[in-house]
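Form predicted on its own, single chain, as structure tokens, below.
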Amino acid sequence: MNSYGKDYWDFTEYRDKKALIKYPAMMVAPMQEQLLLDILEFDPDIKNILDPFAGSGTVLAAGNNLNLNTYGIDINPLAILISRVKLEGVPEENIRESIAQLKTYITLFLGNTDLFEFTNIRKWFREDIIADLSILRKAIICEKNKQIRRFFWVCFADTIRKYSNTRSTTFKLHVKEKEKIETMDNDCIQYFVNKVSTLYIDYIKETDKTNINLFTGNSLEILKNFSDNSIDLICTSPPYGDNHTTVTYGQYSILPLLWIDLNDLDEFDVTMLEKFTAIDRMSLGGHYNLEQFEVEIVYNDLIKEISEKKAKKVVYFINDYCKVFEELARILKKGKRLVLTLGNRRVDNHEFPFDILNDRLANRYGLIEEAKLTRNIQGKRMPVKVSNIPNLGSVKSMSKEYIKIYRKN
């Protein structure tokens, strides 16, 4: 992997111009296509892949291509619901028809809707953007073919974002100036339309979901229902820290999950939408009263420069991930791979090196390293300096990411 050359695992060239859906932090598609790649050639033997944290779905779309039984699992249901779309796509037979009666729905049903309505919707949103969300979402739901409805959904929730009284430039719900509220174009059906015209190509599928292994939840629980020794290849992103203080994924789902029909996700614990803050406190560390992960290795070396106060979140975290590696271990087949693309956050200007972390684990549980390749984050949305700390000032974010690879002895 590493005669690809010096800078080749940067992909510096890739920006994902077509995506349904630009979610946080998401991973490099091209990237993780190679590391897959390089993979098989020397061991052609596998025949399925897990992500513990499948996020948008980017490992498990690359897998499925290679015709690979994919199991995936994250615990936001609009991860799952994009990560769906990826793998089973829609049916050439029936989209054109489907996109067609869709823009007749939306004419039928300009100035005939009621306005759809939750708890505080009119903070998030502006009143006619609230009335032409209203037609949009009761036309996705005259659309009789789940998977096809699953694909308007997955737009319609870009549109919402896009279109909604919240910052762009940072995924935790804040809201914008009023001024720029109220100067904001409203062309959401328009935008909407297009992308799901200009789109569907590219999810046109013939796909045996027999192969496709979806599951909403917390991964430490779903992956306890795993065999031992039963995945052949483990490739995943895990989260560098609790959500609340890396990357809102909750917060910045929320709005979207409010407005999709909820019989249209997977099943999941419905009482996350009671508050805006909820899945991310459902995701490993947001929990702050779970029992100590008793293991031999010894973190505290690794945390002893963060403030007793930031370490205490900083230790739940890494408690709550140190039991999810051992499901890990214990469920990859003997032989096979963990691929892991990491970073080191930092807090209280503090750089927490979770590559050493995950070293001690892999050694831990019996997996070899077997290569550890650096590349340089493209395209961050995030700036590069972020929140500021007393008496240092601004704080720089992460710029390099690392992909360990481990083998199970």
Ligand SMILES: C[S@@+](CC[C@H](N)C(=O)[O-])C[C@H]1O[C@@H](n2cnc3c(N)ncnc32)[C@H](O)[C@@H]1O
Contents of the next structure:
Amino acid sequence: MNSYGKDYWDFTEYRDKKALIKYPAMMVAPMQEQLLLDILEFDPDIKNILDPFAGSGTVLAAGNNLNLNTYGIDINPLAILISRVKLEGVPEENIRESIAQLKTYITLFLGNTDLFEFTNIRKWFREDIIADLSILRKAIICEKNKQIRRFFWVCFADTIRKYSNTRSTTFKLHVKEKEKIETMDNDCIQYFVNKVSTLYIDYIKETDKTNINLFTGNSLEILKNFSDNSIDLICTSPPYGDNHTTVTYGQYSILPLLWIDLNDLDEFDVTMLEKFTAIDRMSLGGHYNLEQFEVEIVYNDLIKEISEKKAKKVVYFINDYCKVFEELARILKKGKRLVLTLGNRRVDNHEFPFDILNDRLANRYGLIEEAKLTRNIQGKRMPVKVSNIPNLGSVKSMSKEYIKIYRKN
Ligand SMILES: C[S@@+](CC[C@H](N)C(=O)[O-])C[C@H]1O[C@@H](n2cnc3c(N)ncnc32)[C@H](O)[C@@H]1O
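Complement to the form predicted on its own: the form predicted in complex with the named molecule:
Expanding to the full complex; the earlier chain stays at the top.
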């Protein structure tokens, strides 16, 4: 894997112009596919794959294309919706007719649809945009096929992010300047219809749904239901523990989640929708669970440079992450692999060596490192400047990440 040459794993040529929807820290799909192909060539005896932090389902979609039985977990219901659409696709026999009907409904509902409401909706959307999104929402609900509705919802979610009053330069919710809001063009109906009409073709699939296992919830809990030595390959990019500050998966997803019909999402704890910060708080490292807290002596040296307040957050994240790692090591079959794509974020302008932490955990749970690949992070998957620290100025986010391959002994 290292022999491909310098920068091979960057996949610089790749630009996903036709992305169904953007998701924070989204993995580059062809890179992930190549990675799986290489691993399968080396070990053809892989039947199933697990991504415990599935996000928008890039790894799982690659696994599904290679006919693997897929298992995916994410705490964010929007992530699981996107993953479902990528894996299950839309049925060929109905999709064209459904799109034609969708357009008819939109025309029919123009000018005579009640405005959709939720608390503070006018802070996040302009009145005319609320009117148009309400029409789209009503038209999507008229579709009879759930798989197709879900595809429409994901296109709708992307439309919602684009036409909301939030800034596009950050994953956090930040209202744009008044002038920018007032001058924003409203062609959201056209945007949505175009998206649906051009992308559906890539999602036509005949899938065996019994091979698709997706769970909305906390990995820490859900992994407990997996048997020991049951998984052939675990491949994931874990969160970095900055879900409150930088890569706020939950905040990024909350506006779409408030609009989408909950009946079409997998079951989840709806208290997540009560506060914009709730999903991120429930995510790995986002909550302080004092009862379960135990300082891990082995990691103390990794955090000693960081200010006390931030160190506490890092320690909580590590504490959660260690437990997930232990579960992953338990359910992985002997001789099989754990593949992690991860980066070393900066906390208080000190690099937090997440790669070293993973090496120590691997060592502790009987996994050996087989490979470490380095790749430069392209484009806008991560904001370039992420935070400001007194006296130190702005802090750059990471530009490099590692793909680490461990094998269970
Ligand atoms: C780096 S992202 C994965 C991105 C993914 N590789 C993609 O291509 O879209 C990490 C994911 O972990 C999820 N996550 C964070 N804490 C979690 C937890 N405790 N249980 C399950 N998922 C969690 C986040 O919602 C986020 O989607």
